[in-house]
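Have a look below at one chain only, the form predicted on its own, in structure tokens format.
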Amino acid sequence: MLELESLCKRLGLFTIAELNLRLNPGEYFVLLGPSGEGKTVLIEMVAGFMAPDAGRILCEGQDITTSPPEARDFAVVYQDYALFPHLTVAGNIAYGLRARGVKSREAAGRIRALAETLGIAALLNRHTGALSGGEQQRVALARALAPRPRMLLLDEPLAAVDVGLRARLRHELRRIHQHTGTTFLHVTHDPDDALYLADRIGVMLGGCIRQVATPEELFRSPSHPEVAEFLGMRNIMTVDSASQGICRAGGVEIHAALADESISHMWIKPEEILLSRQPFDSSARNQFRCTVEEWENSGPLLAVRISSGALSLTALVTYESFNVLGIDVGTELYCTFKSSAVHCF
């Protein structure tokens, strides 16, 4: 178990203040936040490369705040992988084993086992400069895992690869974690990485952790509007009033299944909103007239911004629906969505 207690660090205008976090043994924890929020600084304090100004770092109940990196038994994989170009793949993987005095026969067995697990057994005699980005990442992981560290620290390990390879490497990381049972602390700015990989996610904004939750909890119930906005959620609304399952926002009455007096914001997924020329019979509790303000391409769909009074929402429609509805600026439509589609926080 790793615990960060009231951790503080100031670097120029940047500050991590009173940061608290607990990682469970064997979990895949993703620290998610935009660039410049201090995620790498946090990794380096955990690794022992940088000292905090205040607070404590504990591992399995032992205070390691001032322990040198080699005494912590953690391994780090950086974005650029930092492989040794003059060494072969086998030489790279063996590097940490030699530093720990692992005997040659045992080291050879570990190298072979990891190479087979990571699918790089055929590359052991090649130099790293001749490898693809995905192959280099797997070599970096093998080198980090070979000494059997208590924890693996991953600093944006997927940032330098293309979209197609990124998806495959996410799968590899998840499989490796399940195979080894090692605790992973992975920092990234990409919500998709976090959603796919994490057992739990900590969202870091403004130098502090705003929310810790499972991926499902986080994306269904963000704790702050800032968290929701960073996660790319559209249709985040300030609630003017709420009572007994009914909210008012922008002058529009909206039925929300979980609304009560304690909520301050709500959001609706754009894909949950149905647009039509005429009202129709439906079990959905929310249906009202709206006007098209604008639209934009959103991959295979179109994002259509609509308004009703002071309320503004975005709905996603197919190109076929866009044409059938004859959508243009000023087109009047009906907007329909279920009360269960309204998420409150």
Contents of the next structure:
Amino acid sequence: MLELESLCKRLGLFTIAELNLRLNPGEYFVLLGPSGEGKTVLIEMVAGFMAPDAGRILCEGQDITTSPPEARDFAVVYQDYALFPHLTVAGNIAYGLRARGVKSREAAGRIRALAETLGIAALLNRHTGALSGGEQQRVALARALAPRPRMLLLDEPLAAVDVGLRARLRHELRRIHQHTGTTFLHVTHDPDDALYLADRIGVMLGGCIRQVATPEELFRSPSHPEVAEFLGMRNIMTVDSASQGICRAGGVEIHAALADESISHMWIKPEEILLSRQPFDSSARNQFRCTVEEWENSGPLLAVRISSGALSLTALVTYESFNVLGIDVGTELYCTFKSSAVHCF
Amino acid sequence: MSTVLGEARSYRISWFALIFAALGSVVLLLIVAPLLALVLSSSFGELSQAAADAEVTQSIRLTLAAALAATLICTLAGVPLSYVLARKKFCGKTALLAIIDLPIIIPHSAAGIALLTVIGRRSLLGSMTGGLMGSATGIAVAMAFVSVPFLINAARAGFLAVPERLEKAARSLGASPWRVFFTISLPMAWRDILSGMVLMWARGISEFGAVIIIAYHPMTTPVMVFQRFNDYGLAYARSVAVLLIIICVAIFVVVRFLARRPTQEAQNA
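Counterpart to the form predicted on its own, namely the form predicted together with the partner chain:
Following is the full complex, with the preceding chain placed first.
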């Protein structure tokens, strides 16, 4: 569908270098990466608002690197939706249809059908100024979808809305994608969005794509510790050596249910590490002495950094446990976690 | 203290508000006092006499028409320039912006002399057109020269206020740059452009320095006010001045009313 071949762009402080990407027809592709990493620049290049320094952009085998935006047939949905304030909702949706010369009778039918699908039929005669965030997003989607573009480019469309609405809009996006079958290229900094929406995710770090995978693959086996960390994985450790069920890191032997010779890293959720004053018998396979290095508030919990030999881990505890255990810097404790809590990649 | 804080506050007079208001009224007085005094000092009889004077009405017609012609032609040529200045980055843009502001800062009589060298009888352009001195066209050119920056700057501000993302979204929906300009940029900036046109027109009407150098005759109204003051004294000049002021203010009010921004409620009514 869309192919980016060795795309390069230098702009101010960051560089996109030799970026290659291939989108399949009809897929929901999410480009995931921290803010300021060039995701928006990439969208601008794909949309045709910015020319790459080098490389090619192909769509359905055709080189469109130098085509003007209107000839590419990709509709952009922006973070703030960029609705035309001087037009009604219907006028907004009709805009692309008029621009593409769709006959007015057919246009009216398409507008009605889209408005029904998106649940905005009642808003058609309203001006855009009085719409809620959710309504605005739906109008923006309807406007983008109306001319039946080859691809939809979504630039952080969920970044501007609050948490409650976000989940609903995410669901809506997924439903609309399934309903229309259009190829979606969505850029976001939020791993949750990517996980929920994407057929495939491309992780963009430092101006290049570090990994392209399905959400399951990505979270099961991130290609690199940096990718893992960006996805929200914590306590990521390089494995010195590993065998079936056991790996060594920082001089400590750790039981890991899924470890084998092929793994190079492991990580443990901080919530799954138990701290205690005394050793105790349990089904958890990992238990060793450790020292508290530092601690800090982490929302409703406290993050306690502990070390054992060269190994350093962060555990999350409640304020109550913190007080009961009398934790302070230098406190000697035992840490315990199950072998199934150790994830390997 | 049963009142809510907000209410209690609004009754307290602060030195801050008082001093700022006092300083502000000095400026307001400076503008309003002479105008009001002028209008109040002239009688209705004086005005109707001036309004019946064919010389006066002809001069007012000439002034309004020449300034309007200058405004319309400059709008046609200047709006695209304003758009480019609002949207594009290019080398020399700062210099270009400074050049556009030049007519505001140079003395207008000097501007008139400068214009003479281009459109006077001995100039190339002048020899082709038979000289624009003493013609309505020449007057319009002088008016355009001194007043066009107001139009360009207002229109540019209008285009700057249109978020570029709107234009990009429109392009991505299949609209050509032409279509985007006429269906997004222009409809969203028209109020600023119109207010720029009114400013330019008003500035053109009031121009004296540059116009009198290009054309003493036919006489524009500001020139006539000067001439009558010189030749016959204050009373004669006053009625013409008041008439011109009334016409300008009336037009100004009407156009401002037409270009007022609709409120949110009105949009969704």
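Positions refer to the first chain, counted from 1. By rigid core we mean the largest C-alpha set that fits within 1.5 Å across both forms. These numbers were taken from a predicted model, which means no experiment stands behind them. Residues that one form lacks are left out of the comparison.
- Annotation: Cα of residue 15 displaced by less than 2 Å between these two forms, core superposition.
- Comparing the forms between these two forms, the C-alpha position of residue 53 differs by less than 2 angstroms, with the core used for superposition.
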